[in-house]
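First, one chain by itself: the form predicted on its own, in structure tokens.
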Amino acid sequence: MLNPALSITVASEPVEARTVGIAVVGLGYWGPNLLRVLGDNLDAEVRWLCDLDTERLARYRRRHPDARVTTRMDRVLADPSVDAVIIATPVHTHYVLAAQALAAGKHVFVEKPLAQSSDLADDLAALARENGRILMCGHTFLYSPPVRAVKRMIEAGTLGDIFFISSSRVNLGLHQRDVSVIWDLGPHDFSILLYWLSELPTSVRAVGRDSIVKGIADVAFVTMTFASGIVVNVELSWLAPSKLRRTVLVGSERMVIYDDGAPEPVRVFDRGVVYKDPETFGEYHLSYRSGDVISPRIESYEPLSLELADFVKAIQNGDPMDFHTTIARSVVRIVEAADRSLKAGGREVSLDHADITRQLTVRRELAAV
């Protein structure tokens, strides 16, 4: 394995303006909406099909008729027309694939999580930076206009002090059949929750069952606690009655409800609590405020097609995109700490902040968009 302290960071060299070879690998669940939003990128190329299944890839080849199909990633790698490769694959495969195509030289986009350890995560970013090569999770939610407006909100301090945040993803399934709801949903919220906050929690506890599915959890509560003060609180869950992806953060000044999918994503409360220090023993004064709710206008574009269309750039420009790498290992470290906690009943995991000097480097990466 690789020791990322002694990697040296190569500047990705940039591709002429051309349009960019692609290489898609995993036609399964995500990997048609990448195909999709690929096919209208002026500045994009599917070269290469790659999947096990072969009416998979007969099916998909109607669609891009100018593409070449496999089931053999060597034989993808091989290609010198291919600069990027992206891969939709299930979770236990993308250490393994994005490492093979990252020390063939291409670029790497690869669905989150990026890794199926923080070990695995760093070995990978390691690999990137010897071979001067960009490597992206698949963080969509990082392009999501609801989500940019909230950060933009936090960094303008509109919200005042966060004291908490709660936050909701549940549905009816899909169960997976290799990760827990951790590892399948987790990396959204924890994702969002980096790039909101700019800082990595210290301790995750997390508690849950496998209702269904021995061994696979399938809903989980997790908390989280933030040298900031903040804690925030995680529910995630394949067993729900409808589909919900909410989040409230509370503020000192005002509140803030997302509701991803919701006619209004975000909504602004004017509200809050006003604590009076006492003038005698044995009394206080609390005084509730209550103003206007705002709907603020948020802007249309698909996240999916941005984020796709920035990672094309990315290599053309020879952007490392070093903070995307950070939120995927950042992310991975959550997981796996609250995955942990959940297998030891929701004991107190902390996530190896020993070294400050790593820990406010990465803050400072993450605060740097």
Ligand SMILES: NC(=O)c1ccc[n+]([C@@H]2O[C@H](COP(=O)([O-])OP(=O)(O)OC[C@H]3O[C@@H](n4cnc5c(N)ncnc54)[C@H](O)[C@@H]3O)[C@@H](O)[C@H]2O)c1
Given for the second form:
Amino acid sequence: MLNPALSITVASEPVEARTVGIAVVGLGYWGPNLLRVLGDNLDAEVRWLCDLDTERLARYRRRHPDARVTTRMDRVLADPSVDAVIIATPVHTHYVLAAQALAAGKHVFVEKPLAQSSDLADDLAALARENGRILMCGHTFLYSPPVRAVKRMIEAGTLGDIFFISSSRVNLGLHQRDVSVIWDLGPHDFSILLYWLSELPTSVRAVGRDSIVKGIADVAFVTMTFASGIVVNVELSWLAPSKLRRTVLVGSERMVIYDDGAPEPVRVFDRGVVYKDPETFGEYHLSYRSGDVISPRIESYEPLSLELADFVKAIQNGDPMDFHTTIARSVVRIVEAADRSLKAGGREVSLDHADITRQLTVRRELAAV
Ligand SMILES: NC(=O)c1ccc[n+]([C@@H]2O[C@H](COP(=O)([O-])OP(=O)(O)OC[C@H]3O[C@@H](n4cnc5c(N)ncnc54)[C@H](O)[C@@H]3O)[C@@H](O)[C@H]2O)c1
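For comparison with the form predicted on its own, kindly provide the form predicted together with the ligand.
Whole complex next, starting from this chain.
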């Protein structure tokens, strides 16, 4: 059953054909990437830069002389020429900043994860709905060409029934001060899985360790089960000798390796095992199929650029972006459950998504490539 939240429309007047005024809040590691991409978007104009760090403000003001700078969010929100606020601050600040912006009637793009708890994420979604504003979360991988290529293969049935998925997202650093590796890196894999499978996990287990900073897990192994029978394992770590972003999908017809950043990021293996029913009790036969390996051509563009272009376009067209809000809320639920399991020594945590929707049936074409 579809959740009503998936079928609402934005009440505000579309601001079609006019430039969207933007404020960027948070200019640390990630914010400048958002700023750079916005600089190339002809439909958007950066009107404010906001950060608590005045040195950073001074640095980016030189590159964006037309934008005003401030350490105070209330000054940004009081400006009627600001249509939308883009938030790239630490996770624990997301809720307050996004809630203030939505309450002031601004559209909001907030970096992943949407908020530091599922209650707060749900609250933001409700606030966006009440105010008729877009709430989008920066799940950049939903705009990644290889991720989309795999999605098309899954939808076309190329893999057959998916049995399981195994993923590694590891590198050395960057250690976050306020959140565990599950909150930092997990949203990437969890959002990709929700997008690919259009299904939410029913249970989550996680084990991990705070190897370096006490109380902040820097390695975690997260296992998820889905009602369809698919099982998933995700390894997340800031402690690894080299960077690896690799996902293996094993299906009844084919297997796929998605290796982000590799020269051939998607490889499709016509490999598998065929089980033949026993003719007499106990005499089953297995035959192993080892066919071609294909590396499909993958489009080339910057996901971040397309993601922000989609946000700006949605503001112009009055598109509520419900698909994104749903994914973002579900991601926070999974992260929260994994964190809870980790703290309980790997105990299984059941997930109840009844208030969102069991299946992500909204199949919105994300954006024209
Ligand atoms: N989509 C991605 O691939 C991706 C990649 C990296 C980081 N991120 C996300 O971006 C966000 C920021 O991460 P980061 O690594 O850039 O953090 P960071 O600590 O490097 O930068 C955060 C900045 O926010 C500023 N800030 C803090 N509180 C503020 C407030 N109340 N008002 C205004 N400014 C404030 C800080 O002064 C700092 O400049 C996080 O949510 C992170 O998960 C996303």
